[in-house]
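Only one chain is given next, in structure tokens, and it is the form predicted on its own.
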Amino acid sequence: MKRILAISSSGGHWEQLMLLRDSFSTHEVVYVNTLQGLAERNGIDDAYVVPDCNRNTPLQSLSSAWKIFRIILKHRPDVIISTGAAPGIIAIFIGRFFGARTIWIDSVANSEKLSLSGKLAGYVAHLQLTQWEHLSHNGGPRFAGAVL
């Protein structure tokens, strides 16, 4: 069993994580997202909530960077996954320094070009997917099928 990191946005970030939930069924899942109550609304009672970010938002950044840091030591996990996009890539960058193998799944709403979090995750992750097959190319991101 292993230990694994679910984190993303909310909105459609979350429900393409939500989407992989039957996935993770056993293996023990710390979830984690920006929205208030939206774990619940999914059945889910235990999991964090950081604050929402973007490039645009340093301060908060800083904030989400700082809550996560404190979720993954408590936690050590052995996968982070993420669906996006600025808290999980961060997620992504602090679990490296644990460890923690690290999967970025893009956004299946960047049809046209990676998003910003989805180009960095082609440095930092172990594992970089799109979801669209001709945004995959040989050394960036693969392409393994759509969530949706």
Given for the second form:
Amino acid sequence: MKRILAISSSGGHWEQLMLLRDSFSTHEVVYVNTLQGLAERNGIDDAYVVPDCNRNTPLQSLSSAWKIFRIILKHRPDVIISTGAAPGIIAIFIGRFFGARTIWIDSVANSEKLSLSGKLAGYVAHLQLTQWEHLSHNGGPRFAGAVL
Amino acid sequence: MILVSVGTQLPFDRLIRAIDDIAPKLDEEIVAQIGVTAYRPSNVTFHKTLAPIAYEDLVKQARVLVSHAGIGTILGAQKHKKPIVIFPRQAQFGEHRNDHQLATCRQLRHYKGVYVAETEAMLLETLQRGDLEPLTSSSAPDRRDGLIRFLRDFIDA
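Let me have the form predicted together with the partner chain next, following on from the form predicted on its own.
To see the whole picture, the full complex is given below, headed by that same chain.
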């Protein structure tokens, strides 16, 4: 049994994380998203909610990063898995300092090029996946399937 | 019932205005979640944001969904086997940071159950059709199972 931190923004990112739940649900999972009430819809009552953020909201990014840091400090996950967006890449970055293995799955919405966070994941995540076969290449993101 | 959603993060005046304009020509109840859109429709029932559970209940009741080309709503349509009409946000109108929603439309327009509308006229024409097919997971399960297996192996290793 491993400790997993599964984190994503609300909307499509979260829907994709939920569709991939079977890959980690046998472990002890801590969920983090960005919308109150969202996890409850999936039968998860103890999810953390952090502020959503992007490159245009630096203050919110700091606040989100601080909350994510506290969550990682408390739960010490063995694996961090994210389907995006910014809070996910922040968690992967912080998680590296705590020795977590990190997985980035770029959103299926990015069908012609990786997201900015997805590109960053190429530098920080142990595993960087795209959901579009034509975007995978040697030394870059790998393709292993897609939710859609 | 026609359920319209533009997500909760960005405004999408062009879609909500288009729906409001064509509503009188459609003899069907229309419910819209308009998020942070400034335009207030007068011909459709609208909510700024719906709680996730309330929104999903409406998806179940809907005949057809209309939305920006956001993956969340598309996956919701697939989960509940509903046809979905996607109206992409475009960067040229300031509706998103880039044109990934146009790219999503190009990739998904061949999926059974996904209908792309880029103008108000196309939206009206599609919503008047009586032969819309549901979006189902029939084209995706192998790809999805493959991804889940790959992730499971990586996590368990």
